[in-house]
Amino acid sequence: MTNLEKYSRAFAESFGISEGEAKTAKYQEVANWDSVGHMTLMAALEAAFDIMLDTEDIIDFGSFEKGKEILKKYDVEI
């Protein structure tokens, strides 16, 4: 499995979209994803990675492609 494949299964299943909607999520534009769902998705991708997000990416990760920029700082490439 990639990373793209990955990161767009950690949206969906967070969140209860398809892999294609997953691809232009934003925070709140996306029914489930509120605080709970934000931490969800959160932790499925700290357990996909095997990083663990500062506190700081956790509050700026609005997007799916604010993600993709986030997690390069975690060695992660999307």
Contents of the next structure:
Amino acid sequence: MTNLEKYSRAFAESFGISEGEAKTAKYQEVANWDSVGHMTLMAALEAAFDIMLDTEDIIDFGSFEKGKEILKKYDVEI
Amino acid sequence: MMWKFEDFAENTAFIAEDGGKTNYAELAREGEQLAAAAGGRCLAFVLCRNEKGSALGYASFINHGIVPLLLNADIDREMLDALLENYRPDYLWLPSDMADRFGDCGNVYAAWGYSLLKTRHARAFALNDDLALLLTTSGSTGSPKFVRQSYNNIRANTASIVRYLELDEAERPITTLPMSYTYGLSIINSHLWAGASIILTQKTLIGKEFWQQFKDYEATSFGGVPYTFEMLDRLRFFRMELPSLRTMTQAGGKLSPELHKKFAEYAKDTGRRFVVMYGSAEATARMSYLPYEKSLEKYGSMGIAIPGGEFSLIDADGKEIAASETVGELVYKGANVTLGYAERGDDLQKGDERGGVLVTGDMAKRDGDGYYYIVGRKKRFLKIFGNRINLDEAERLVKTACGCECACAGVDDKMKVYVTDAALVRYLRKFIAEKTGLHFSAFEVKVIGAIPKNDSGKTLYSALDD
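Given the form predicted on its own, state the structure of the form predicted in complex with its partner chain.
And the full complex, kicking off with our chain again.
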């Protein structure tokens, strides 16, 4: 699986949406991207890429696109 | 009058997300205008967000004898329609961006991004003189059941909270819970009583904006349900720089003893207060608190009764248990025990049905020093992210929607729905999440061959696999 696939799948499974829908997902605009969904997504990404996200990055992680930038800091290229 | 806003005229009452301030004199004056537009005692649904319009509308209605029924503005439309039909309120007070969804209502007043809509009903049901407020027991499962709170209930509980939390005008809590939820509302009630400044935000603590507001407006306290503290732990809260923070309160379910200890240690090390509490909408809001000085020594405990309240434990025969370390059902006595429930409009004329005594349905024990510990529940309900979900109601909801057999069980933050039809799994998980407004990760739908029953046809929950 490519990183993009892993990344999209984490969104799809955390919010109950399709991988296509994941690409435009933004915090609080997707029904299940609430605080619980957010922490679910963070845990899924940490597991998928074997990283530990900093607080600043967790609270800054507001969209599919923003997340890609953040993961670069952890040497994860999506 | 519940609150004496004129006593704090120059103090700031609300700080909005954009930094806009409302002082107590404005709160009193603008509240009078709204109440005048509604024109006297009647029933009003308030669709709440943590915004000035909701908070001001609520406070104004209470202060002017208009009975608010509080709902989260995110409520499922079908559920809202059923409630509107059931209670036939005279008015809806809601965010103006929702007003056009109610085309058959006339817009009679608007301010601060909120609108007062007149329905076609005019005092459809008689209101008991003592009735102040209607609050959901959980905000979930579409239950049409509301707790009837009196003016005395709110006054007694609010004064008690102000006393044991030692609240004064220097406090600046930031909202972390919906105001239609009893615990979130008690924070608003008590801080308006103390003349403090409430930071109103719709942002949640997993967003950058929330923490920016926290810092910019120098929040001194916040409240959270167990899940809030789990998130904070994961957010490595203990490493955050929050110089203004003085107090954290916790309620809405039992925090794990480990996390209780962790936050108590953090509070002790940093000179802050961590106060674990226990309560329910049936007791207006709060029944117990663990004094912050005891937070570490007695971690895992929900503390002692609030000032003016009293606990006892009863055995299966209803006899009081005198011995310590003995589990019994927790009973609370106090002026904040609410009048009773309403399930339909006709119930709004009912008076006090509880006489100041609440049999909680929670099983507890008391240690030798008089501190209480919740050990389980007698009633079938779970707390999901702080929201009470009645398992029997959830079963009825599923049965009505799918016409199938179903059994609901599980533990806090993880409900299991047992069904016999595999085709329902995906649909049901989404359905329950939508109806309760809670994230679907809390719900697991399991397929079993048959729902286990005893001879009299009752579901055998102990026979469900785990």
